[in-house]
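Heads up, the chain below is alone and in the form predicted alone; it's given as structure tokens.
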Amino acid sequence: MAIAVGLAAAIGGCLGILVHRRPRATGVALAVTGGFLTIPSYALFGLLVPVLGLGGAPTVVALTMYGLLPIVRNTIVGLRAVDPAVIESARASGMGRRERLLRIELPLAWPVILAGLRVATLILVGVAAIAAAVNGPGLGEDIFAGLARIGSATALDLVLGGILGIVALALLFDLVYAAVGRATISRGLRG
């Protein structure tokens, strides 16, 4: 999960920064990353296994692909929401394009970008359970073990244990993102 979220954040953030001022490129980036989310999890894992084998590699690649859309979209939306007058003031004070991006635009867009990271992480917590189908790590192993034993006394316990573990993990990640938001977003931007 951490590797996939990190990769999705790096790729999606950079992609969002690169295309946010170009409408045509934005449309292409959103269409491609949105297309990734339309591929059913089983099908994507099935396509990746012949190339990457079983285990962690197809899991990381698939989760990274699924995490891109919310991060790219929110990076674009956050950067476009920065008041043009603020950007113009920074330009007039002698800031270059890179300095404006790093010191003005990204900090002002950070609440929206963080929301995209939060959504991507919560999506990936649920999708990661399917990774057990390709011997990927995670709580999905308990769910699949329980489904394989339907009719036995332990089947329901295994499935519910896996589901509750995933829900608890999602709530934990949500709390972590809320704490990160409180620590990194100024009170004036929190609304």
Second form
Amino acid sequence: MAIAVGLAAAIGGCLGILVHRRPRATGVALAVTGGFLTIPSYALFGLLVPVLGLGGAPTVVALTMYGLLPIVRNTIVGLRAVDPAVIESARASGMGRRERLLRIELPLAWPVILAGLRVATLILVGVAAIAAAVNGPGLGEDIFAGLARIGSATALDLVLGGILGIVALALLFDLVYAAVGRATISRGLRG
Amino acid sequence: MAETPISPAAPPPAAAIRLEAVTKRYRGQAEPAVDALTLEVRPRELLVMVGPSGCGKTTTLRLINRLLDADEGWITVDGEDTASLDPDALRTRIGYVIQQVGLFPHMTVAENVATVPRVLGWDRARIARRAEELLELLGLDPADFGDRFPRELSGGQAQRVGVARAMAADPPILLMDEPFGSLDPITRARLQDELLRIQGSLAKTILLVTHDIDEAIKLGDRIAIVDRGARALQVAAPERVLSDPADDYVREFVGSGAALRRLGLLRVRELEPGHWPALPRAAERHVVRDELIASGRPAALLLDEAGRPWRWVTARELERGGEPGTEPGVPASAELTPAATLHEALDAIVRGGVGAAAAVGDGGALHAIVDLEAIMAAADPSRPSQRTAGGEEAGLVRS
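Alternate state requested, the form predicted together with its partner chain (shown: the form predicted alone):
Whole complex next, starting from this chain.
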């Protein structure tokens, strides 16, 4: 799952940076990544299995697809929200396109992008459970194992254990993101 | 780096910035935003471009540092055609200040000021020293303000930082786009004074745009009055624009208060002094009275032993005679100096209640007597002087 978040961040971030100044490209990017999210997860896994087989590969691909929308969207929104006067000042200071992006625009958009990463992570924690359906790794295995033997003594324990594990994991990630935010967002942008 | 002149051997260019028939059209607009503008900014002058909003002033500035590219015409900066220069390199040589300030909110004040030096790759110690120097120049204590973030600044402080940032790499040229437009009147006046003070010692080439004619008159060595399409209708010293507007548009733009505004530009020393009797306080009363009556003035000025204005006396006060121990007339104020503006002179006259005011030179000795007639003559040179030769016999004014 962490791999999927990383992939989604890399792909989504780059995509967002590429399209945020072009309204039409932005529309296409959001429609496509939004479309991914509307595919029922069970169905998506099912579609990917014939191509990628069972196990880790389809899981990572599917999760990456689900994680894209919040990241792309927030990258675009964050970059667009940068005050034009600030960008004008940066240009007038002789900063090139790359320098402007790295030193001004991305740091200013970072709080919004980080929020996108957080949402993507939480979505993926939930969806990842279902990856067990294609023999993917994760807590979903416990849930599916439990569901498969409903009525037996350990079934409820397995399912509950899986669910609680997922909830705990989500909370843990949330804490991690809060800490990352404190460490990486400029004091000038907080409060 | 950027401070070293590009071609030290070349003769000094006649114009620091030169626009030649520059035209800029925006897509979808019939009228060009800038229409064949030709304008010259001389080295080390503060030229103020003043005109209504939307007349292409901002576009003109953005053309100079190539945030925009001109459709027609050419622009030179220090004699070099800007079209042949790398835009980013050009911009590090031109400071740019905008009304919205545009400080980088995620960086501290010191980091904001250090922007251009960092782009130019100065070493850390030099950048830190420069940032401190500039904050001090702009009246901000570096120890207090250096580590603040822009959201912790007032509007006036933010614009000071904006100016400091623009000046960080010591660019020879500054472009200022309504720099004080969003500030309250008191802060604005303070920052205008500050700009004049800084300009007095650093003598940059500054092109400042504003829609405020008073600001233009106060700041400009020369002002360029522009109409739509940034067409320059008159480019001249402020006194000239006020006394001799090029056409009806300029006259209207300068407004009905033009004569009054000129008072803020003219100095007492430029006045033709009024002819009022001024005598030593030791003079016999009847001598003073005779002088006063002969002059046709309502009052005479008595001077103390050092030649300093002492008291104003009227003929009646002289006739009434004084009881011993009381002085005749009213005390003469001696606040006015030859460097005072006619605004201040007018104020002194009105407050004095005699119809005239004494201007004093070094040591407080009388320099000249200023009256309404002299001010009116200076404020409106087209008006024929009403002084007559008959006043000559009262010409006792020392200078």
